[in-house]
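Here you get one chain, nothing else, as structure tokens; it is the form predicted on its own.
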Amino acid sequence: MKLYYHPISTYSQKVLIALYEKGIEFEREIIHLTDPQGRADYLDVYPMGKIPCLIDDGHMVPESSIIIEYIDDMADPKLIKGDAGLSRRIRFKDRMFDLYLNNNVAILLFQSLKPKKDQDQELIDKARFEIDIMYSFMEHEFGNQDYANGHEFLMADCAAAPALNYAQMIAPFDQHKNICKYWERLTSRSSVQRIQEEAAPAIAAFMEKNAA
């Protein structure tokens, strides 16, 4: 089984996190899109060109919500349980999250990197926006249970941890005591862990670029 992705990418994060939390042994091969041969080289792996996408014994599985749902027979703990309105919860929240918090912290921070002149402030008031609502739903949440659909570290948790991970440099939560102390209990999580530790050269690389 091998998995193609990056260490700063999200979604590939968001994997990540459950590979780690089941233990799961797999290959890697880190993509950079940004390298002209190295995107057409991985087009002929998955002609979308999106990562993450898993390849099992020639099965090609991409998109991170199915990969995690992929994968969640094959090792314990399972990340979606319970009846069909448990998992439809999970699922709801997994989506919730990559829609309207990842995705929103992603642009915030891509505008960020342009020039003022250049930043497209209609799309950035309407991520914040977006953020918003998210952070005000996340404080009433985590008010009563200490992770998205309870009690339990579920799928929803590896597609929150990533974007909050981002989150915290361009669009602070650090007024919302809930969400800062379910952003601890996520950190403690040693798979929450190796993601920003694998992450964090290649962070750190991208911003200096940058600012460049």
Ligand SMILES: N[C@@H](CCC(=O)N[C@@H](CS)C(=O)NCC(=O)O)C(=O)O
The other form holds:
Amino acid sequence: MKLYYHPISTYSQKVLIALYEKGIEFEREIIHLTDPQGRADYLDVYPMGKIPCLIDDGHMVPESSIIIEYIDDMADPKLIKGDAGLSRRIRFKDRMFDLYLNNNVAILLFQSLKPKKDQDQELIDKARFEIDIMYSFMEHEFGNQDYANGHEFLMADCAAAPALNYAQMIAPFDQHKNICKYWERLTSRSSVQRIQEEAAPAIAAFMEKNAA
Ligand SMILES: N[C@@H](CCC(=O)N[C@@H](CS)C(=O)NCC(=O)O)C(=O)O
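Could you give the coordinates for the form predicted together with this ligand, as opposed to the form predicted on its own above?
Following is the full complex, with the preceding chain placed first.
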């Protein structure tokens, strides 16, 4: 089983967290999408050109949530569990974190790398608006539960951790005490610490290149 990914990609980190939580062995290949040749070569693996993508026994398994569903039966702990109601709520939170937190944090990060005159203010405002709604929602939810779907770490938490990791830099949540406590809980996990450590050198290199 081989994972195509990049250590600074949030959706790759989401899958890595799930793999580390389960202790599943896998081969890995870093994909450099900013390198034209790297991107072109990767299209032979996954024509949509998005990371992560898992290849297992000839099966192409793209999309972070689908990869987590695919590996979920391979080892404990289960990351999508419970009756139909709970598994729907896990998927719902996973979608919320991907679509309205992660994607908007990525918009803010990429916009911040552009000169002010080239930034799309409308896009930035919309991203901030949706992040604020997410923060209100999360602050309320984490008032009475440790993790996104109760008291166990599950798939939605794999999605939240990479998004919050970057959100700290561009959309700080320090005014939201329940989100801060959740973030502390997430960062106490070795799976989350490991993706942070693996990403650190690449983030430093990326920042240096963009500052130049
Ligand atoms: N819905 C996809 C999103 C994957 C995604 O957008 N990955 C980013 C990196 S974090 C990517 O491949 N970006 C390159 C591109 O869009 O060309 C998932 O959950 O895996």
